[in-house]
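Just the one chain here, the form predicted alone, laid out as structure tokens.
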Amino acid sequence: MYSYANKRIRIREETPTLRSHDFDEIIHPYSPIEAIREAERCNQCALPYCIEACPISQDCRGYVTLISQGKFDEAAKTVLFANPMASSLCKACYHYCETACIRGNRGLPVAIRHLKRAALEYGDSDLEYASAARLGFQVAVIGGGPAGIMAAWELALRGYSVTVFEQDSQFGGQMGAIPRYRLDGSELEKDMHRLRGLDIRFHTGRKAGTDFTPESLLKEGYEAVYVAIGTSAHRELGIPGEEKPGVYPALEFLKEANRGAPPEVGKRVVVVGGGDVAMDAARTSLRLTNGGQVVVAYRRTREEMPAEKEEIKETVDEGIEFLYLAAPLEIRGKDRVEGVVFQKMKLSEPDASGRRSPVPIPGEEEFVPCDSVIAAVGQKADMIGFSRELGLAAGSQGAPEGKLPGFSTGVEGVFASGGKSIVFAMAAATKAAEAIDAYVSRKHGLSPHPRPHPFGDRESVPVPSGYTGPSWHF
């Protein structure tokens, strides 16, 4: 028997039958009363496991406590202390904090991400960040995704003048591919609006390696350059027929759909891949087929799929089919896609690490007819135009990073990092910004500048009691 405290307040969402036909938001927010009741479930642990599990060390326990007291304004401000992208993250974060919540040991964890949303929606979240005294030093940031925005925030708070260069026409990086049923498009605008009081200039349509290089920015007078280009280039399937009309890279497909100009996918779509992007592509495709058929093909089984369990469940609930242990061999068709030939696979015996690899079953193939194919087999960094001297290499989380201390590269004054998710990219950016500040300060005979109070208050930023450091590692 669960006690009242172990019964999570139900999170309302649209039924699969209704939601799979449009891009309206699926998850509905708590009411203020529901949010207070859910916040009351928090144990207020002396050792804040939730905070230590958060890559940006956000004071989850603090804002949950304030919500339980009905103090939504104070809760909103607490959320924004360490999180300039809170409006986006309250809907799109993987909520590592909830994984660490001890309530999950005997029931469901506290709905921390949904409480963050309640804090921002019912509290005063239209706040303006304030910088410390201007230092007179300029820093360039290459990339306008979560890492780039976080680094710009960190540096501008300290008094730096920051210029952000983004190759796309819009900011947000891969957040621009998150479907509208999860992010309706207004969230990033709210986040960016809070930066209005900081010395940050944003430039779109400027691509590193084509319009400039990190080295050229240093020559222009920037004290340092932070490379935060993420993994914006798609990985190809590497099979015959991939060049045919009707084959789309998943990230481009999702971004075009969000901008209201999706490609024609027909009535039958095959999505190749097993990650979160593949789930997003499949669910978006379903909405565009107007009652058609969508199949997700993955070379391993459901147990090995890298997508979040929550994402997989929602995809299954919407009626999307899954073809497991299937690897694409060839895309067939005359003028455009007509179908995909898959090689049937089986899992090998576990290796020394316990991992079972997919191996082909000789002579067993399957043809799946379709009108479109969406390739969602991963992303990589677009490092065309970056010099070898930088020594950029894919880090443990996929994004290119500097391999020297503080994410510094082989070119003095250039730093690079990123992360596997929005909040991990932000965490990497914080470390890089601290290293950039230390580097520039040292050049000018100054001491590093700790992050000041983000709203210009005189009191220092509160440190959660019991917090000893992050429980995760890059």
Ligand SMILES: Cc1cc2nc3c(=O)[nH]c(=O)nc-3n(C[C@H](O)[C@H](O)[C@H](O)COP(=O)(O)OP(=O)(O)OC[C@H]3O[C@@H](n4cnc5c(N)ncnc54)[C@H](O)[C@@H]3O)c2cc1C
Contents of the next structure:
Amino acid sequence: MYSYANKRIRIREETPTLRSHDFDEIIHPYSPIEAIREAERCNQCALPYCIEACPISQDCRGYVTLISQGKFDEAAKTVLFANPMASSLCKACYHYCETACIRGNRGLPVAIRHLKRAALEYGDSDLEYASAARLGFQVAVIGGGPAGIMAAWELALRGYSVTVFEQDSQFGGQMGAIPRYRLDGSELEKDMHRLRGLDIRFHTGRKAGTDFTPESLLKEGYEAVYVAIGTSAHRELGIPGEEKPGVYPALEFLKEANRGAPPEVGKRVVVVGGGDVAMDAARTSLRLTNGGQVVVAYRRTREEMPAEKEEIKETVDEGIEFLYLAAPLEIRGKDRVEGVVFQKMKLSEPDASGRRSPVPIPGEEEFVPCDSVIAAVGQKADMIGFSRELGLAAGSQGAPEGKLPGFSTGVEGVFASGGKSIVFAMAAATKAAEAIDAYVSRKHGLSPHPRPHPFGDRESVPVPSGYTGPSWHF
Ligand SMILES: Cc1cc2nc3c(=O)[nH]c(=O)nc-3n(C[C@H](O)[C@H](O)[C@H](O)COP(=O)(O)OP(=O)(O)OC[C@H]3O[C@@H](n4cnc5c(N)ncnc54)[C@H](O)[C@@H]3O)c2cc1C
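Form predicted alone already given; the form predicted together with the ligand follows:
Everything in the complex follows now, all chains and molecules, and the chain you saw is the first one.
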């Protein structure tokens, strides 16, 4: 057994100076031997906190153990048992498992996400999912993001015929905005290729609310409809000048950059916002300005920034500047953006919950010249064309949801959910898919169908020993 159990095997990444000029991937995978060494650090806890912290209850301990034994094929299969989007998640997951890893109490947690990547890189990961016997029931899914894809997988495995309607020309939802230095674009293709044996039809360019509605799909003969439309519309800054050429919503900006057609940003960019999307927009802008200047403006201080600490550090390391305690007042410019006027702010005394709000300092303003502005102040669902009867409302994770436990809406047979991250969206989809299966089965006098073995084997997938249930709740 490797003796330096508290010392994580170093993850190789590009230096800030090199990486900030192009969109090449920053993180390099472990070599097989490095992966085995890192996997040997796993404590093999009798109570698997990592599995309980994972929204889709992946058997992290199981695949880490297999890697420590050099069994990469078996590790890849274990990863893919519960995770049909593993190629994407092995690079982009927020790794809730690692936060729960007890190795993190004294040193760095086991690099579980990185080991997942090793399993898929060095093991046979081009497996094909197989469905149980066809049930002869059709279900429609609206939205081709992680929640929609996960629900399609869950239902098709059970033998349903699934049709996914996506408004965009590409699948992946917000994942399509994750910059190429984190996801190079090939990952979703690999994930979707494993679905090739399932009865799923994918349609792009079909928008619910315009081309059809959940109710019209029910009338067409679908037994149930799952609405997984996420948060694809941007929140506006709500200030004068926002309509000027050179102002871009972050989500669209990032998707266009990934598709090789970024808008013209010039040499100086101001990004407004303090979340992960703002960091991605700033770092993408920096790469597009070719040595220009990027400023992130946020109305509170670095301590209150909602972005992941790791993301903020990487953004700072790349040379992006931060303007704290600044709220945008007006975007100025004649024919296009020439700069932003910011109201200087201060933090109030803590309220009862201990939270300090930003309040304006009267008369203190600052003009920041720039060629473009990227608004990264949040997203919301576009629910235009969805009926009031559905009762869709943004849930705690932002996306429109039905009611718990199964995310059913006000219209019988229609379910809705989504998530604050890829893996939470997948977990929300699993819950909805189970409810859809229970609903359709009940309607036809059948028992619900538990998720069958995803590779068509006879035996069922065993529950990891010591697993007591998820440590999180919707
Ligand atoms: C820039 C950025 C970076 C991110 N980075 C990470 C990360 O590193 N790790 C992580 O875990 N999460 C990350 N996230 C969050 C993650 O991508 C989302 O939480 C996740 O995609 C939500 O999945 P979803 O399926 O619920 O919704 P979405 O991804 O929003 O998918 C909804 C889909 O429905 C489609 N749709 C919407 N309305 C309609 C309609 N009327 N008809 C038909 N189709 C419709 C949309 O086009 C979209 O494809 C990031 C998000 C962004 C924006």
